[in-house]
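Let's start with one chain on its own, the form predicted alone, as structure tokens.
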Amino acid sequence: MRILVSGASIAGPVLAYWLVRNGHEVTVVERSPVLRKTGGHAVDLFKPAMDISERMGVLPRIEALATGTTRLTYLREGTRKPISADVTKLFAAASDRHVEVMRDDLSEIYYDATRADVEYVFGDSITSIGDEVTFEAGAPRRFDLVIGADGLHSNVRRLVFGEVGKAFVGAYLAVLSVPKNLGVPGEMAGHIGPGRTAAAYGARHLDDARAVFLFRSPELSYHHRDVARQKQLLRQAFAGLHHEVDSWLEHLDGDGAFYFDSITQLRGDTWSRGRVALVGDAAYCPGPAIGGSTSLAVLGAYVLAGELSTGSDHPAAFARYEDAMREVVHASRAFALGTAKTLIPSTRLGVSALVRGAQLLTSLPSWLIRPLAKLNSKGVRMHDSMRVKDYGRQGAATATP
């Protein structure tokens, strides 16, 4: 089949990889004129996504570009003594197999694995989906299927599904590129107070460092493309937390990469209509930075391609894809809601409990942490509970250099 995929970030290239391996002809259209380098934050790949990446032949490159963060160091608002925790123990509790990697790096790795076999069209966007697909810049074309892999603000979802159920979690995420000397490789160091937390981190292979901000707020009024307004809101949210945070925010006036968005869940349970389907954040975003959305996107892309590989009609394949993903999507939503409450406590007592709890947990011996965590597959081990089905024809392959 001739399949059009909208979005060239994470889910889009992973889906394209497996579709091509199953004999389909794939075109990926991306609104950005080049592969996006938006100052993306570090993302986590848990065991299922790592297993899929290994089957794609790209895991060694992903591991080579891991951030290498091993410590968390936070200073509570109004105190002078920072508290540190061993992040490697925290992730060992969460997953038997895990890597933290910059989102931009991961996107480029998946793109490189597909660009020799997939047609990529940058600087264009879908305007309508009928017998033909029309574009802002290119001529109309015909495709058998159209897949929206274009993120939380999906254009394909808007065109085909209209408004879908969303749940604002009550918090916001921002990421800012700052000079390399402001982030220490191997450590995320920052400041935390009631309802807000900010930290900076680096990685040896990056030319810059990243400052990441999480804060609680009632829903704010702004457009997701209005960067000036977003920067104003971020300054207001973090005024007075700490002079070091103020120094990070000074770089908002520069031309470095910047990201800002609400932490919002999509609540729809139907991700296909006719010959159109959604995958990744376009379908079931559990909330940026809190619900394992990157691993969920990789798994969803793999499952969708696998169900389409069976040779049956696409409505049946779409239905099986939805059935296979529904339970893990629901679990990710519940996990994300709990994570938001934990990571952004609203009271001083909650802040103290968070940092002291992390310090206490990582003071335990490694041989004890993992068995305790495995007692709850719906909690910190939720991501490892996702199963990666073997679709037979989707065997391992060698990635394009």
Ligand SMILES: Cc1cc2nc3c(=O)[nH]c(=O)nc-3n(C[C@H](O)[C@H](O)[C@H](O)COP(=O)(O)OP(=O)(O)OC[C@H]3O[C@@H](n4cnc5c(N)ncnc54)[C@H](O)[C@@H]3O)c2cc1C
The other form holds:
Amino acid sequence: MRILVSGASIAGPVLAYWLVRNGHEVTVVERSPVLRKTGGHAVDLFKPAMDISERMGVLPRIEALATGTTRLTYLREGTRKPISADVTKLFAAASDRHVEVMRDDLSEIYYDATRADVEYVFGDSITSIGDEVTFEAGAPRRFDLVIGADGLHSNVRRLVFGEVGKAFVGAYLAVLSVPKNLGVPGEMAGHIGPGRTAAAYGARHLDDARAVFLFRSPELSYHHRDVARQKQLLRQAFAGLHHEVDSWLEHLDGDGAFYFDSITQLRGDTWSRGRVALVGDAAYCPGPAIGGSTSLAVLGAYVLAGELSTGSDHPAAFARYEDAMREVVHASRAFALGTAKTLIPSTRLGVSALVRGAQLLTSLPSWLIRPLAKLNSKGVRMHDSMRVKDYGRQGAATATP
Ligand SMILES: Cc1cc2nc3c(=O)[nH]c(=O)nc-3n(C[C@H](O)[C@H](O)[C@H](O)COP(=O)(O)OP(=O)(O)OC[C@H]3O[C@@H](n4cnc5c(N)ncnc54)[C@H](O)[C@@H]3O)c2cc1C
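Moving on from the form predicted alone, kindly provide the form predicted in complex with the named molecule as a structure.
Now the complete complex, all chains and molecules, led by this one.
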């Protein structure tokens, strides 16, 4: 089949990889004029996404670019003594296999794995989907299927599904590029107060460091492409937390990479209509930064391609894809709501409990943390409970030991 995918970030290239392996002809259209390496934060790949990346043969490169963060050090607002925690123990408890990698690096790795076999069209966007697909810039073309992998604000979803159920989680995420000397490789060091937290970190291979900001707020009024307004809102939200945070925010005046989004969950349970389907954040974003959306996007792309490879017609394949993903999507939504509450406590008491809890947990020996975490597969180990189905030819073709 000739398949058009909208979006070249995580879900788009992973989907394209598996579709091509199954003999489909794939075009990916991306609105950005080049692959977006625009300052995303570190994202987590949990076991299922690691297994899929291994089958794609890209795991060694991902692991080589891991951020290598091992320590969290936080200063509570109004206190003088920072508290540290060993983050490797937390992740070892959460997943049997995990890597933290910059979103931009991950996107580039998946893109590199596909660009020889996939037609990538940058700097364009779909304007309508009928017998023909029309574009802002390119000439109309015909495709058998169209897949939206174009993120939380998906264009394909808007064109085909209109308004879908969304739930604003009550918080925002921003990531800012800051000079390399402001972040320490291997450590995320920051400040936390009621309803807001900010930290900076580096990684050996990066030319810069990143400052990441999470804050609670009622829904703010801004357009998702109005960067100047987003920067203004970020400054307001972090005023007075700590002079070190102010020094990071000074870099908002430059033109360094910047990412800002609301932590919003999509609540729809149907991700296909006719010959169009959605994958990744476009379909079931559980909320950036809090719900394992990257792992979910990788798994969803693999499952969608796998179901389309079974030889049956696409409506049946889409229905099986939806059935396969529903449970894990619901679990991710619940996980994300819990994480938002825990990571951004709204009271001083909540802040103390979080910081002391992390410190206490990581002071326990690993042999004790891991079995404790395993008692609850729907909680911290939710991601590892996602099953990676073997699609026969698809899996076997590329399986790595
Ligand atoms: C620049 C950027 C930075 C990010 N930083 C973080 C972060 O720091 N922390 C975090 O948790 N998550 C971040 N995310 C989101 C994270 O990548 C996703 O949650 C997750 O990896 C799922 O990926 P996805 O491919 O489904 O969606 P996304 O990663 O959101 O990718 C969607 C892609 O579609 C493209 N697109 C959008 N509209 C159109 C259109 N009309 N036509 C064609 N293409 C279009 C976008 O440019 C993008 O490349 C970021 C996303 C982007 C795009």
